[in-house]
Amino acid sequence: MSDETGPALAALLAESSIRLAETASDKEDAIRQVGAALLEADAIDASYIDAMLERERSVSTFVGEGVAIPHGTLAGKDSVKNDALVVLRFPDGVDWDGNDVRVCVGIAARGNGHIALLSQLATVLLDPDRAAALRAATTSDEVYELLKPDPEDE
């Protein structure tokens, strides 16, 4: 299952890791509910958070088409126990430094691990069909298939 580009991005992501009608009052506020999905995915220690933030304040996590894609700092990788995903949709969107941000992506992942993954997102989220079908998504079975490999990117 698993290749050099590391496991499936499907793989990573649980079930109950994919929140699909959340609010938030700011920036930090969704960032903070993708940390604790990660911390009951138990993918994290809650130190991760904070490395989420700082990154946060050092380099947005915002990559267009609506998404962000929140992750620790490098030296917040030792907060990380499993590699996993979290995605939460925010329906009404979130301000992201004046960018109207309705899906993120967390990411938690050991080692170089966060590199293949956000290499892997990127694919998915940059293409603006997928991303808005992502935007659109209402239940965890949508949210699976845009996430599997197209076999035109392979």
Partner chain sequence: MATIDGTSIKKLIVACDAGMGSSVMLASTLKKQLAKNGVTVEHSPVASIPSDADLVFSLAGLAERARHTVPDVPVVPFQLFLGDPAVAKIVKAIQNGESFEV
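Being a predicted model, the structure only gives us computed values, none of them experimental. Here the rigid core means the biggest group of C-alpha atoms that line up within 1.5 Å when the two forms are laid on top of each other. Residue numbers count along the first chain shown, from 1. What changes on going to the form predicted together with the partner chain:
- Fitting the two forms on the rigid core leaves the C-alpha of E28 displaced by under 2 angstroms between the two forms.
- The Cα shift for D127 between the two forms, taken after rigid core superposition, is 2 angstroms or larger.
Okay, that is the form predicted alone; can I get the form predicted together with the partner chain now?
Left out here are the partners and the other molecules; the chain alone remains.
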């Protein structure tokens, strides 16, 4: 991890939660892997994974630029133990209702600690060059560099 990575970012997105060479057979498999990573990060109870799948059935979490942000429902919030994010990259892509997803940013949040990071993700996705860099990232340093919150954001 690079020196300038803030403690807040590293606490929310652990280096062990950045997995950049995953493969998934389909969307549900990808979501279950994201859930497993959140479980390993001690962020959730296993029931949160069902809430993630339920949320995906009602409204897709595909946000564009080859990125999806799986997370649970409001009812699933009780299954969140600690706020955390995970980043899973699927270099071969995952068919997400006809969209080609390369990166999943999994979210477990009770509080608002993840907002600066999601805000930065929005900024990255609105910039085609940086969005492409995120889809192509092969090291955790690259991911930290892209998702480091902009100091101008609250």
